[in-house]
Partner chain sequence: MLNSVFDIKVIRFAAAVTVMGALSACATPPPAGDQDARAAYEEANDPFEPANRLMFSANVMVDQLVLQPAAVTYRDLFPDVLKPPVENFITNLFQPLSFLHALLQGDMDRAEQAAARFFTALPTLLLADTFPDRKPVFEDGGQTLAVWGFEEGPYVMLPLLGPSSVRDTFGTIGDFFADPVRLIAGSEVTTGRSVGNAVVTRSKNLEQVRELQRTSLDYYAAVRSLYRQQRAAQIRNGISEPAHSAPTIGLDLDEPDTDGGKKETAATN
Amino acid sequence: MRTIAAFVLVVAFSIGTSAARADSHIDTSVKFINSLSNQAIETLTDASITTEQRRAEFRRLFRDGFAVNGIARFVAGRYWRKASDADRAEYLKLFEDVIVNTWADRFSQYSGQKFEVRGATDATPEKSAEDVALVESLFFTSPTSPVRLEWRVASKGDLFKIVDVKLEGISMATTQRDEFNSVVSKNGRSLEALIEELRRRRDG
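For the form predicted alone, could you give the structure of just this one chain?
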């Protein structure tokens, strides 16, 4: 399951670049996921690169392709609003460091499992400034036991970004937020508690 989650994150962090717009955002979202999953796998499973190089490449994809600050604020929940500017800045840096170190290393465990996009549906909210598509896919850990992945792709013009991914119906963004909220609620109910935990994970 960790390999699947790492795969999800790598693809998600790869999609900030522009894409040629097709007849609809749904069609383009499907092509986008297909294309970028191949790109991410090829780049980060290269056996000739070192751990440091893999982490650096993951960080580049993360910064270029994902709304890092937005997702970090989301998972911090209500504690973000009460934090000082200094704590917010440190939290954002630690959040990125921990994601990069953890998931770049886990992605090295990927061993060629099959990934297949099955289709997509429109999920654009009413009066939204962005188009939203839900792209359905399967990740085959074995020929008979695929894992369902649902990619939530938001687009505006020619810019496409994944804003959330569900593994068997479970939101990764919400899961991370719940974990962080649990840490904070047990340790003083402030962003400082989460910062301390992230320091421990980064340096541990």
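Let's compare: the form predicted alone is above, so bring in the form predicted together with its partner chain.
Left out here are the partners and the other molecules; the chain alone remains.
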């Protein structure tokens, strides 16, 4: 009888702690998104800074908040595996540059639209080394019809990183990967083709 009671206690305890742990990564993910969006609004939307300053600040926040390399590897798809180290390094750098140039400037157009986190759910896949939370938020481009934004936040210990953003159900990472795949499969089927295309985009 005592062993059963002890067993029940152990089980209850372990369920309790794992639930508590799961909850804590979800809560922390929400805080993480809130803090990141506050920082972005504070620093990037300042009308007095130059484009260069804005891009530098965006790059810092992007590296801080997003799993830049993990996302880059995912969107490179199957061509990542066969690429040489030099090509990979070059690609990672270009990927970041192109994202920074594309997105940083958009923040200059921000004019006080409301951003609101609505809640979060656990989405940790089976056999995953990382915890994953989906943080739901609304971005009010107009007062009546907000845009639904879903942040996929992966975490490992104290490290929290955004790995994907879904806009009205459309994944940025998937879209980018499909597009990159099409570019690569038409041009030599190697990462080099993508590198060339990205370089042209960055410099052109």
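Here, rigid core means the biggest group of C-alpha atoms that superpose within 1.5 Å across both forms. Given the structure is predicted, the values throughout are model-derived calculations rather than measurements. Residue numbers count along the first chain shown, from 1.
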Residue shift check between these two forms, rigid core fit, E90 Cα at least 2 Å:
no
